[in-house]
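Only one chain is shown below, in structure tokens, and it's the form predicted on its own.
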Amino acid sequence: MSASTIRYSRRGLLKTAAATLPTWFLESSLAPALAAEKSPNARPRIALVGCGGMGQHDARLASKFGDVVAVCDVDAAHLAAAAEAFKGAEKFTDFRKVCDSSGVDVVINATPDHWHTLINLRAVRSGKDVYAEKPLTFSIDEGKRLVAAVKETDRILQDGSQQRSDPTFRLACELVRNGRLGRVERVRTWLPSGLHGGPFATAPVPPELDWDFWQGQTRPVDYVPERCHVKFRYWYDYSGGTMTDWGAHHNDIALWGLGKDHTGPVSAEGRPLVEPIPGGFTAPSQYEVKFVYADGVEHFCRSTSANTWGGGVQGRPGPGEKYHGVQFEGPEGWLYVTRGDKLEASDPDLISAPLPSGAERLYASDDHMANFFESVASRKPPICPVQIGHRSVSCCHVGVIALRLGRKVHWDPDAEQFADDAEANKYVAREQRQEYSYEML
């Protein structure tokens, strides 16, 4: 593919938007031509860890941009299908031996939430450039954890963080951070439902799968089907619900705007609006959080009635609510965003009207995979780099850990630590299982 080709799909992709996008926006914030795919012989040697639909998608996304060399996962039916999917890939079952590998470059890690941290970890240590899927950890501690790692092997690393290369969230952040609303005081997120079912029966476990390895730091339990692969997210043995899962895109943005990504906020509360079920998934499927800021800004983040996400509860928005989404309030209006080019105001105006000679814009991209391997190639940061990434969850594990002990809490975001909680600090980090622990590396 030649660089012209590249550059006529970028200019493709941002006519598709044209539609909702001022044109003074448009010809002021192209996000420089995505590079051109390089010789054969120069082209980035591709790991993929985690096997399934979106990790084979991630991997179909870099292969633009480098060669899918290594497959790796537990999962013999997964592995089997990237194989096919990316002819002459070695396989591997332990990702320790891809990141060692001195024939890969680049490690794509896209397995469950709770073995992000680990892969993140031994590659970067090896040597390798990395895209993690979000959210960037399981817990806080491991975050500052990998935010040392990164610094200190100096290596790329992009937070799957797909929303930082949407020009309309960024078009929606610029106009915030600009001092278009007046003052922000407020900020409201709405995340996807979870699901909320069970109790669940244990079954065999499919002889096609390593559940031990599976299972990783987390607690040994019986194989239930409904804890594994795509509903993984329902449990707080692997993940944080929809908080982490759509709160690391959703609250990300709400940060970006607001001028946060590098802190986050002092307090937060929240309760779930449904029980969870005793003996089936244990992160609730509805919820409300408020998290206040330093500044005074207030963030509330609830989950909505109507998804447009596969796999919630599914209808039209409650009283109050819109489908998942970011908006930002103040005294000279509302802005609300959301995925598929949607940005939406109080007055047209507030979108129409060209910012200022001299306005704050951010980082420009429109091509998240893309703008990985420029950082690959360039060395310089991404537009998501781990620190970011470690910021934006660490947010929603707040709201998470407020979810769970059900009462307010008051957090140190320079700290890093809960303020005289041990109750919630006990949360900020995990047990680990000695074989799976930060020993393995």
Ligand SMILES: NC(=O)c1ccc[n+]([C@@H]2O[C@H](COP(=O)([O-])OP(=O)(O)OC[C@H]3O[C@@H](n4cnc5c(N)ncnc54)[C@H](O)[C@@H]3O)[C@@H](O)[C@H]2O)c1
Contents of the next structure:
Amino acid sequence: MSASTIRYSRRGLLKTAAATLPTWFLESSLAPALAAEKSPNARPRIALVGCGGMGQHDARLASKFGDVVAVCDVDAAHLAAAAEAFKGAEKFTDFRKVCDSSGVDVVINATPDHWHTLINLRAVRSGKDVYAEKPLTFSIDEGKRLVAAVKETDRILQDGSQQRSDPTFRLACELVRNGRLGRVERVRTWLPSGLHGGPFATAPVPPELDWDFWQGQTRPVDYVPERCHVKFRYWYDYSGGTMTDWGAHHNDIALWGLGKDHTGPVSAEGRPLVEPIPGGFTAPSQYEVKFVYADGVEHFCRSTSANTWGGGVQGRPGPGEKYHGVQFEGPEGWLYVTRGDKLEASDPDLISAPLPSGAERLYASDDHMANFFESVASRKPPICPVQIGHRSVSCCHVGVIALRLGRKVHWDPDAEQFADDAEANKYVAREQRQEYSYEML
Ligand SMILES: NC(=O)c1ccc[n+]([C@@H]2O[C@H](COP(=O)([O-])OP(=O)(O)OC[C@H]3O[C@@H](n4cnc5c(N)ncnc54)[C@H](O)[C@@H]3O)[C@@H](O)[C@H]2O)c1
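Rather than the form predicted on its own that you just supplied, could I have the structure of the form predicted in complex with the ligand?
Up next: the whole complex, starting with the chain shown before.
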């Protein structure tokens, strides 16, 4: 595929944000306009792997910039629905065949978390660029392998943490990075609580589902509907609960604002607030984790509607409120940011006063999918490349490990290991079922 540029409209994207964002920011921080349009025969050919809710959503967004020519799923019903939505797309059940196809330029990977890395590795090694749904990985070791593979193959990989392409989050991070709050002392992230439920009964495997393939590298178990589509994210076999599911959004923003998205915390202390029910979802639905960074900055991360650690909360959400979001705190006040263009501060001047010329400005993207295709064309890094996706989710993985152990762990973000802690280091990589291990690639 030849490199060229793509046109997309920023005006529409910024319409809602413009109502709430200060004029100085809108005028000084627009994502760069893209000039030329691609000729129809230079549109990237897209394969969707994982055709559930998010995959179909991503593929619809991507179809503005390229053509969906292939769909792949291990559930024949989801595959048929995607083939119906993207008429003419070839159907696949094995992602390796998709990656082998010379008729595919780009892979969108929207499978469950435990499948992300194997598919991403195979795709980049087959010369494809990848839009990789968050959380980027299932384990820290997977992330290290993926970072190396993307570098080796010189592919574009955009991690799907799309809050990076939301101007409201960018504004919050720019203000924080430029010292608007003074030296940040604390950041708080509130993540939606998970599901609490069980015990669940086994059921016959639906005829349309290849349950063995769906389980992949995990330890095989009898089919339980609540383990499979959508709800997989509440089981440690397939995910890290909402700590990774939503931490890949809000902890990612916390690290961006702190300027720590190339590193990670040095310790984490975790506590489930609700014990999972035996035979039910295994990731605790409610929890809290305290991270500390090398410079002493504290990061309190907890599920919503729990407020038992970290002292009084100055901004939203207060005790019992259900909002999720990120709050930065320093000697000059606090800033709270979340979705829906919501940015609040202890003093409105903290937002309305323009940043001085010469202030540090962050990579500006107002459309995550457009930014990916722009990178595919230009070969310049996207806003959320593999290194950042890996670091953001590593922070979450460290939090999950602290929760699983129910105690403090000491993380070395340079060595990417726990210090003298064999019990914690066991979770850095996962055991794989041989048929679905790295050897299958
Ligand atoms: N960026 C966001 O805001 C956002 C929002 C929702 C979901 N997601 C992410 O998207 C991913 C999918 O989530 P979902 O809610 O759509 O889940 P889902 O269960 O609805 O869909 C996953 C699909 O992948 C299929 N699949 C499983 N293993 C496969 C394999 N080896 N090859 C091909 N297909 C396979 C499943 O059969 C299913 O159709 C998750 O990682 C989730 O975290 C991101």
